[in-house]
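First comes one chain, alone, set out as structure tokens in the form predicted on its own.
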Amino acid sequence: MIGRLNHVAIAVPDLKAASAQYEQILGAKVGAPQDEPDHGVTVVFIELPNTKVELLYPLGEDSPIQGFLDKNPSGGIHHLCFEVEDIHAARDRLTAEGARVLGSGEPKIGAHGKPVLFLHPKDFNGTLIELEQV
């Protein structure tokens, strides 16, 4: 059901410094910061030959990333994103198997302009999973 790994998301306490690390030290292609108000984050995508790294930084006081950073002040891996062909079919199959979809259960538009859903980390070995329709 899941396709390729779309990205690994890392919550960071300093977006500018983290972006500079990837660009200057690792030599990666780093995108511009992009505010995603519906998700309460500012994101920067690091382009790699086979996938992406998404840097996440809190946007606004109610950002879900702030809670993560409060528990992990140095930052850390926040979620994995996998591609799916049909996000509604994937959701229906997963919920039938007992997986919990976060939020209303309806897809939102993500940073790539495509529908996304998040799956409860307790259902996937402590890892938050994002599904993105291709």
Contents of the next structure:
Number of protein chains: 2
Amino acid sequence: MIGRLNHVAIAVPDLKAASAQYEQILGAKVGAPQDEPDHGVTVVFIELPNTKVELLYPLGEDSPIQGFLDKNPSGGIHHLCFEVEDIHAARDRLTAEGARVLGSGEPKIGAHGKPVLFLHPKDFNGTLIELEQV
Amino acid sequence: MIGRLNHVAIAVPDLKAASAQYEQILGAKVGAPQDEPDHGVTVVFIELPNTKVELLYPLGEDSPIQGFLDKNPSGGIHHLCFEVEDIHAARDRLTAEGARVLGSGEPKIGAHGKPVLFLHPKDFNGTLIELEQV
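Mind pulling up the form predicted in complex with a further copy of the same chain next to the form predicted on its own we just looked at?
What follows is the whole complex; the chain from before opens it.
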């Protein structure tokens, strides 16, 4: 069911400093910051040859990553995103197996404009998993 | 400098249960457990089309991931591994920029039989980064 690892998301306390680290110290290809007001984050994409790292920084009052940064002031790996072909089929398989889908259980349009779901980290070894239909 | 994301490592409290989840619920290609006594871990590789997830479980008395599981009993994402062409050149660049290499600072032979280094997570947004020469 799951396909490619679309991205690894890292919440960071200082987006400019983190971008500079990946560009100058780690020598990666780092994009410009993109505000995603509907998702409460500003995102910087780091393009690797086989996948992406996404640096996440809170945007606005109700950012979904503010609580994570409050608990992890240095930042940390926030979630993994796996690609699926059919998000509804994936959701049905997961819920039939007893895995919990966060929120209403219905896919939402994610930061990349594609349908996504998030799975409860307690059901998956403390790992927040995003599934994205590609 | 950094190339492909070689793997994402997830420390898990129950290797059999985690393997079954990835195989049966997430429908991924999951390998057999491999003991790595020199590294204090038992590893299960999950092959994705573009990279790997490695499930890590403690092996022996001095496993480097036991402390992580003590702090995170449900498990969690433990580290990211990026590929580099020349581990010594990478080390020199990192230390010149003030980043801290864990341990002696000399590359060691990692679980895949290749030279690796780990970078201090406090220097990289709370993310433990492994560099592996490929």
